[in-house]
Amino acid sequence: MNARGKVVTRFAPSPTGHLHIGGARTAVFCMLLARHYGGRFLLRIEDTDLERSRQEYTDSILASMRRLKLDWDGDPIFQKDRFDIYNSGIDRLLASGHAYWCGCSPEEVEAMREKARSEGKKPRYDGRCRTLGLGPGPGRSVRLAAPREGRIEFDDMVKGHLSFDASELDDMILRRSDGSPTYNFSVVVDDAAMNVTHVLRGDDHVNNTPRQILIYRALGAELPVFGHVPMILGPDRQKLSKRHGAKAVIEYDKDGLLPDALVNYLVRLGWSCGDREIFDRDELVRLFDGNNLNRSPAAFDPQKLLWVNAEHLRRAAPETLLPELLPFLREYGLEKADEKLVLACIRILQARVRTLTDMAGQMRPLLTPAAGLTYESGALESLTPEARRHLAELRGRLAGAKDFDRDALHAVIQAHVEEKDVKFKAVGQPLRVALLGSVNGPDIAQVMQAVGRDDALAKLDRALELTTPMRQPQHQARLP
């Protein structure tokens, strides 16, 4: 894959906000590429913007990475701890003549750019301090002595061959007048020091790449392979925002999405493998080799994300879903429910729901004892006198059933339906109301098998008790 042997990728977020799906997708791509080739995946927190960086965002990014199981190698690197390294690199470039001191103020530079615009030229710094031999001083910055002619070319993993005219790039600042290093310089120093072989990132960085290549060359460092993936758009093909349903990764976790499902969905927003949509983690590592990255922007679709999550729920082993479900059961005070019962409920519900939130909500009546069961509005009112008669008879039949498994229970219910010559709905709906507090729900026999004979009968008894009309008091006849 590369001349240096082992593939090394990195994800480098800035802690100025929570991790959103665009950044998460970049992290997924970088992790998969490294794992596919048996390489290293590194994490660097680019926190040089001391005013906007917040520890809470760093913590949130790290938590989101762990939640998505994007396990990085080694300890995270924090740029704020590396200013001495960056400044040492800048000093080397000053000594070698690849950089120079500049005394121009921001106002002077803007005047140069305005003059160039008025002349129909590209607005840029005109390099006037390049030959002055200035040294350090108040208000002075350090600039790269960029080449004045030639082309900067590289082969992009996504966009193919790209070429830039060096004459259109000005002498970029490497060290600001306040002594802080700039983004482009810090990134190159770190990527070179971390032996990064492949830089995968959003295509909003394309214009940074030729500038960074010039810094690599000035430092005498080997270039990595670059890949710039198109940005994720909303369904209306506009810039993705909250109005499209996009959220921070941590919010999707709270919504009950499985980490593997979100990773699966993010990968498909910019990569394809035939017409396949659903992949497990091992398959993604095996198949993601850096090829088949899409050149066109992908559109974010919240409904498609829910569909992918539903597919992962349906295919998962109940035992793997159990720990994922517990935080959502905790919201109902049901986290200590019998594990065997919870697993049985997962099996009943996993093909019926799209999120863990849905699953916990639909599982609540199955895990709640008869005395605590609540009923949807109008549910008990649907238990007509005829429905109560069916419930009472079925209660006796179910109590006497030899076996209490799905097949035996189906047989009991079907025998009642045939004997009474009624449609299944006449029996099924009252049973669901009694067992679940709702007119809708999963297979009745499955529910009764899962909760067991005692709980099922107790719930039928309570429904009958709550819907039995109160006996009217008898009034004595009036004496004349």
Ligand code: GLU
Second form
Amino acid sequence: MNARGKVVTRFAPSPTGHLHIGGARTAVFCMLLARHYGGRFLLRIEDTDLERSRQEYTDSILASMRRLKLDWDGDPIFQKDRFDIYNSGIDRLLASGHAYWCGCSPEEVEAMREKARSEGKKPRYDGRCRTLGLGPGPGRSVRLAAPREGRIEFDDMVKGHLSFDASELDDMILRRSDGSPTYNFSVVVDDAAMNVTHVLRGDDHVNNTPRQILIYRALGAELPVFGHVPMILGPDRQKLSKRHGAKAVIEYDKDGLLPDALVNYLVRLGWSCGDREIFDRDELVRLFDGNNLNRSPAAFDPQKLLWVNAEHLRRAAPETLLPELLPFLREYGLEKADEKLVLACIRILQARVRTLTDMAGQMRPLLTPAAGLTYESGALESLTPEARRHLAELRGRLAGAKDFDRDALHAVIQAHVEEKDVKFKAVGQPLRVALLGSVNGPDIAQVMQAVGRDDALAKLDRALELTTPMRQPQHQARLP
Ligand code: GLU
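Next, report the structure of the form predicted in complex with the named molecule; the form predicted alone has already been given.
After this comes the whole thing, all chains and molecules, with the earlier chain placed first.
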């Protein structure tokens, strides 16, 4: 492809549902192709199905695209505003003889199809109105005078050379008897008007393409390059659905996935670049040239998606994660936590978690002051008298430590461990319980450095206080 500077792609969702994995992947491909060649990426909302289209879905699709930073050029185009344009296109085809009025009722057409079927032929409209010279009238539709023979061929960006027999296609309806334009017609009029050079879409549309090519020809419009990407399957190679863990893009947001990670994951469902898995956005724009689109369908794998997200979290600059994390901290009422502390916590956790949800959850004890810390069940109970003695002694050592950074704190703990001749765990675990309320968690010296001396000591004090053995009241001791 050497179309540098001239490439125009478009994403054309129908607002009959939220943006899902498959649609999002198509949008990502179209965006990357345009950006790679320094071209334009356009958005068209295909809302001609007035019954099934809903404003809330349009809003949701646009929000999902913004969230994934799939920024389109110019204003989106809405098909329902363009009926006049489609109708004037149909009038032009009627005037040039490429289209004709048809007076057959749906029942008559069905009877023709039935007859063809019974003769073992492909069910089709037999073209009987083509030569009747009918004009407009109630119940009349407009049909394309399609060629009866020859082949319709094109080189698909994904599937290679494709060829269809014209005799397989009948004279398709362009305008229904209620005056509305048909889907294939409006798509072609728009793609031509928007100067789209590359139509990349799911291969559920591949059978529309020969029909659309006939419309391009009739309109005298230049053909774009077509590319049909295979559908995404579930891990069981069946049609992808909710039961495979596939969700709408907005739902992944709630799960704590980073937009760049989702884009990265989606791109790899149908495109490859050697065996590389992790790409940032700039790299994708640089590398995605429309080649290496996979012919065979990819399977959606939620575990891999989490892995890709973990990789993006690990590699991200902590400052970029801060705004992403805020909504998750808000869940715990911690969105106002000190920014420097949150950044320090991000540095500690970003290589340990797979999602922002995990990150916020693990950050919670670090951001919560001693008085509000909660303890996992069994955590305080694990503080034996021996563990409490370690904590009490360490409290003294930590209070007197000259420096309160990771290395110094490690040295303090290590010195205690050596002096007492115990395993690190004997000290590390009680410390973790006191500081995090849990026996698991990140490096304890890092945690203490992040929260600072005052908070660390306050948390040790609280753990000691909560586990102070109750003095047995005298009178109880005397009971049998
Ligand atoms: N509106 C169609 C869809 O959502 C897309 C058509 C196209 O890309 O040509 O499947």
